[in-house]
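There is one chain below, alone, in structure tokens, taken in the form predicted on its own.
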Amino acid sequence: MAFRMGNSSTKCSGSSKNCLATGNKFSVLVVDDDPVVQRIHRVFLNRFGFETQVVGNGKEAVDLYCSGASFHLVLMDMEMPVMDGPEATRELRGMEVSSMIVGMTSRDRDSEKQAFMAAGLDDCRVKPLTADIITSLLHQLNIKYQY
């Protein structure tokens, strides 16, 4: 069974970790510009069941949903140079993206993850990625989602 987001379309095997009584699997974009954490995040997530793309600035991440990809999940770095987090959230928002839009920083000062919020985002959490993180956010997904 095919699930259908914009202009993307996902399907999954039983044996995913993230896929449900439906068959369908969430799909994730990962914006972060430091290639050691890109291919962290990959692996981990690609781990627990997720289709994962990656892309090295905020700017990367606008043109591919300008392009007509979506995804279900973007894990967006604070810092990144061309285009930062919160602005590419930002114009994710102003562009109506629906996505679930969550905020990876490796700070953890409140004031920091609160105006990062203030941008858009549904969430934000701490560098890096754990098994615990990304259960929180399945479940997230699964809420949002309906499944």
Given for the second form:
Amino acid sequence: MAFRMGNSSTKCSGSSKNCLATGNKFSVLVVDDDPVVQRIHRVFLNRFGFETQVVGNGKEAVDLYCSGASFHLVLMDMEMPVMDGPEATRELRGMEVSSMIVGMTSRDRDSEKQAFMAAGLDDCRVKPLTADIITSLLHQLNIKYQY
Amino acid sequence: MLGLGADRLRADMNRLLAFLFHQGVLDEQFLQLQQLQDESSPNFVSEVVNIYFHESEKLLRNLRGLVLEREFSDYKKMGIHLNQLIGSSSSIGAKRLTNICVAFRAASDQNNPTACLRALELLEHEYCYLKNKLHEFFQIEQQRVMAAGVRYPIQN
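Now that you have shown the form predicted on its own, what about the form predicted in complex with the partner chain?
So here's everything in the complex, that chain up top.
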């Protein structure tokens, strides 16, 4: 697996440094509450060679990182129950998570995308996830991790 | 002869798909889903679409309840349901339905009850149409797979 499970913990004490997963295969965490999107994103990303994990809201994503897991890329939905995308992104950046976090939203208004970006995203895209978007993200990941 | 049946059914599928593309009901995203279907997940598209129908019907029920609310319409909740429907509909390539949802969302952003009711009617109509057409498509696909699976007995 591309991510590491740390000690199970429901609370993060202080900042936790995100350690990059080793190996050439990129890992991605899909954070979305929609079962249709979860299924499509998983299969789509696996087809492009990603190792994919899926969670249903922002809190589950934060909890994963708190437990020591790490991913090269996080695809973060905007509106989710329990903890939404902007809040989860702020939490992860507060934990000094350096993963590439890309927002995936159904909202196409610039003001809303900018507000999401301000939470700490590296990029924000409008759904649906397409082959072109994945190719573009792979390009950005290759530059970031210099594979 | 039996092989011709499978070919004919494939032609029917392509014709239906072309028709739905021409009408603007579906877009390229549906083709991208088809390209993800392979031997390891031979029913991927129909499985995803069935999940979509199941989830969409819940969202449509919620939207109907919110639009027909007499005292106060919760436009914020309406917007949340519509965002989810836009996300899932665009993800399966349901272009026309996505566009109707976007217009519905604009009406809810403006807190316009009359426009929301009209948009809901359009949405429910389009959803029924999409569901019927996709069911037809997958039925033909099932028949094609069965027809293609029949083999002549091997003669030694």
